[in-house]
Amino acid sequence: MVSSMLKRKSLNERVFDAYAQKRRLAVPLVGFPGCDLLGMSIKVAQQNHGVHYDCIDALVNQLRPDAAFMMMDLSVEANALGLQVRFPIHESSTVEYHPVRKVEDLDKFRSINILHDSRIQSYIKTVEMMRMGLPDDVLVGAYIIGPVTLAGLLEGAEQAAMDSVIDPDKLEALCRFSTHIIQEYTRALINAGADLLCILEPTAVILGPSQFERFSAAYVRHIIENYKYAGVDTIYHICGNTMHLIEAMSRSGVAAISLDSPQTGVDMVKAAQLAGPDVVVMGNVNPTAVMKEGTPEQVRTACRSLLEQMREIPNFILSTGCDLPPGVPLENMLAFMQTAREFN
């Protein structure tokens, strides 16, 4: 199945059209709370594409966001390579062992076709169901891991940080291998019908701008170049304080950058200025302190405050600073969407 973005406006066009109509796109990063709505465990949803889709569909029916993403999972590509993964019942899966000690250790992974992995196929089928089942005006979003983050899962994030300084050639080899794996998955997600690809690169927050350019942005640019005619828009998402990386993220060729909450040090107005007028900035309502632990009125206050700050900035999407955790009250998510829809 070819992505319907071939017939759709780009994300950038949608954002500017909305601004011209005196409204804002609203795209909370939300997946896990769908399990709460249906009384399902995260473990089941992350391994059963029918349940996964039902959870996303339930959220879309309640919230009607401008885009919907599958559940965020940083372990799916690593799991497909055979890394040891822990599967809690009510939390997202995590990689527990990092087997690569030297570049030669990658050889045993090179013959693995990750598209034959059952969890990879489950996520691809979830996107197919989202493409077929969600309303036409809701963009279908999929997550892929970033090259530095997958490298960090292969050798450990702390080792990746050290290698960026003391053994950059090793880290570059890992990022090159990671990019190959990511491209295989990316191609399948695009064919399944994804309109948006969000690159999850949390490990990159430890890098300086020049290191980020070398080990992440250069490879992200390569991925985008390979699929530039597929009609899919790409979003960079990095957790934490990314103010030192905003310009490098924006130069990578992505359509948008997704930024963490103000409590991490992110200033959305300044970030938009650094990103420039052609890159959309998304964020950055706190997913835990506000969305999970706050009241509906506190959610409205936070959303209105952010919308007011960004009033004169066209290239902005109201979103959450990261994926919403399980346990976020439906009333708070509804307050988020209602505030966005009512703001003029």
Contents of the next structure:
Amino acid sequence: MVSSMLKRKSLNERVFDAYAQKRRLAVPLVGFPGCDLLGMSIKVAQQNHGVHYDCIDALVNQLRPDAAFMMMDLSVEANALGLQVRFPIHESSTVEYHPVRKVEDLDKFRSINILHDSRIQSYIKTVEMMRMGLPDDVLVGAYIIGPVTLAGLLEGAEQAAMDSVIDPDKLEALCRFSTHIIQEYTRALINAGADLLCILEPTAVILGPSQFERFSAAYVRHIIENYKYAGVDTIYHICGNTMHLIEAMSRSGVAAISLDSPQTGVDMVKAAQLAGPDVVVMGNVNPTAVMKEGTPEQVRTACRSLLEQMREIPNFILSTGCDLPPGVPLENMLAFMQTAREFN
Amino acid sequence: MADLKALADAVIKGNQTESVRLTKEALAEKMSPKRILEEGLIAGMGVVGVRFKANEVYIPEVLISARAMKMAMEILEPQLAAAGVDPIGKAIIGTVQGDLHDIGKNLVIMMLKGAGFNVEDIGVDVSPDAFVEKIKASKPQIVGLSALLTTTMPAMDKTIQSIRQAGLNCKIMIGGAPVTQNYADKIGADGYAPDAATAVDVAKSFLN
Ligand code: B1M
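Please could you give me the other form, the form predicted together with its partner chain, since above is the form predicted alone?
What follows is the entire complex, opening with the chain shown before.
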């Protein structure tokens, strides 16, 4: 209680404080391996907030990261709008049909209050439990989908990409609608106690810089503007090779950008230079080739080499390039955390 | 005289109305379908490929150009066949079981068609058995497997095993963001391509 009455430190302040003390914040993007720890299926965790929380709690107990996120689920907002979603048992749920053909098709969604949706409620409750149950020094992180990615789920990613050039008004209408949905959910997640909001915008990687600015960054800026006094920090996460988007991502008002692994083409040092000193860069140990398939020693080598490269850059958080898939060995996650803690 | 340069430009700009109109015009003037394909459509797509590699255009522009080419190809394909222009090879391509990603696969298909292959698109989430059935029915020389998820990469392995066990004699190419040459070697694929342009080279190498 007392801690919440003190002025909350921003993510940026925490990162700089740590650097001054020769420490690095370490925040692996990890949720599904919590299901492995408890022998639970992803399907149950994504629909049962008690199990979801227990999985995150188990991970936090083992790893003690500087921030913990709920499980990544790019289908939860679209599912709340009634889109067709498949629920595999050991993989994340996923949208399988994209029904929107024209802007008017959005009308049938407009009267839906997504906050009354059972799965949306389940994620909000998970965040509430994380707020209450996780140790005070672990920041509580929630995910929201990005405007272009939700637009891509509504009309198909390929169509959204093409519309960015041939029918920009249509894509704009879809992104505006998506932003409205995202804001509703954002408000609820902040009320539930999230410290960090990570905007998942993977589909936007296929856009060029000016299309990205218009259809993604502009809306992200708008969302951040609306919640700037809410005491929450935002992170822009895009997978794949985002080198052409770093400047636009960094100028959107977010506290941090989260980038994918070197194998996709991301160069963290160059990205940090492009982002400038005021935006934190997070990344980018390979979630599959290193974290899942590698040995603990290979994880240590990858983490050490990244920490070494970023030595002169204060605004850096050691993270994974993307969400860790199920099946990542606990020893590898421990090796990741241990290397971060021991490095100075 | 139909303007093949204008046709190439229509593909570059992704203007499908123009690409279709100019293709029809060229055919009406009895221009050889092969020339229309090579000097119009492939020439245009080639420019798009170069601009994409140089970061002058991005995937949306490539997709629009591919679509303009596809619409023109639909008119041209029967004419190519009628003119006795044989495809240089036959391929079927699909995304493996459990995987719904198809943007990359579609680009690979367009590039192969542009290079003169007859390509059958068998869609997404294709099971090993469905691959085997399609191969039996269409008898392609080349089979392409695409996967974008690390979790569906094992489905490539299974599909290749099923194809081999069925005793089907075809060359198998795999691709998709998480796939590597190493992985291709490991599961016994005949070839791997990191992008659509390389996919054409790999497919051509299978024909020799
Ligand atoms: C036969 O021979 C060949 C030869 C070369 C071949 C080839 C075959 N196939 C491809 N190539 C090669 O040539 C192409 C052209 O040069 C290239 O193709 P690519 O496909 O690589 O490139 C395309 C031209 C452009 N790239 C793409 O089209 C992929 C872009 C990203 C953003 C992407 C998209 C668009 C989508 N996604 Co998905 N998606 C991502 C991607 C993230 C990223 N930043 O890359 C990725 C691949 N997705 C991912 C995930 C996790 C998922 N996605 C999912 C869903 C979707 C959408 C439906 C939203 C959409 C697909 C739309 C569609 N119709 O394809 C879900 C799974 C659905 C399923 N079961 O398949 C879901 C599970 C997310 C969820 N929870 O809902 C990640 C995979 C992580 C991993 N390594 O396993 C991912 C990297 C993003 C992420 N981290 O979230 C080459 O690879």
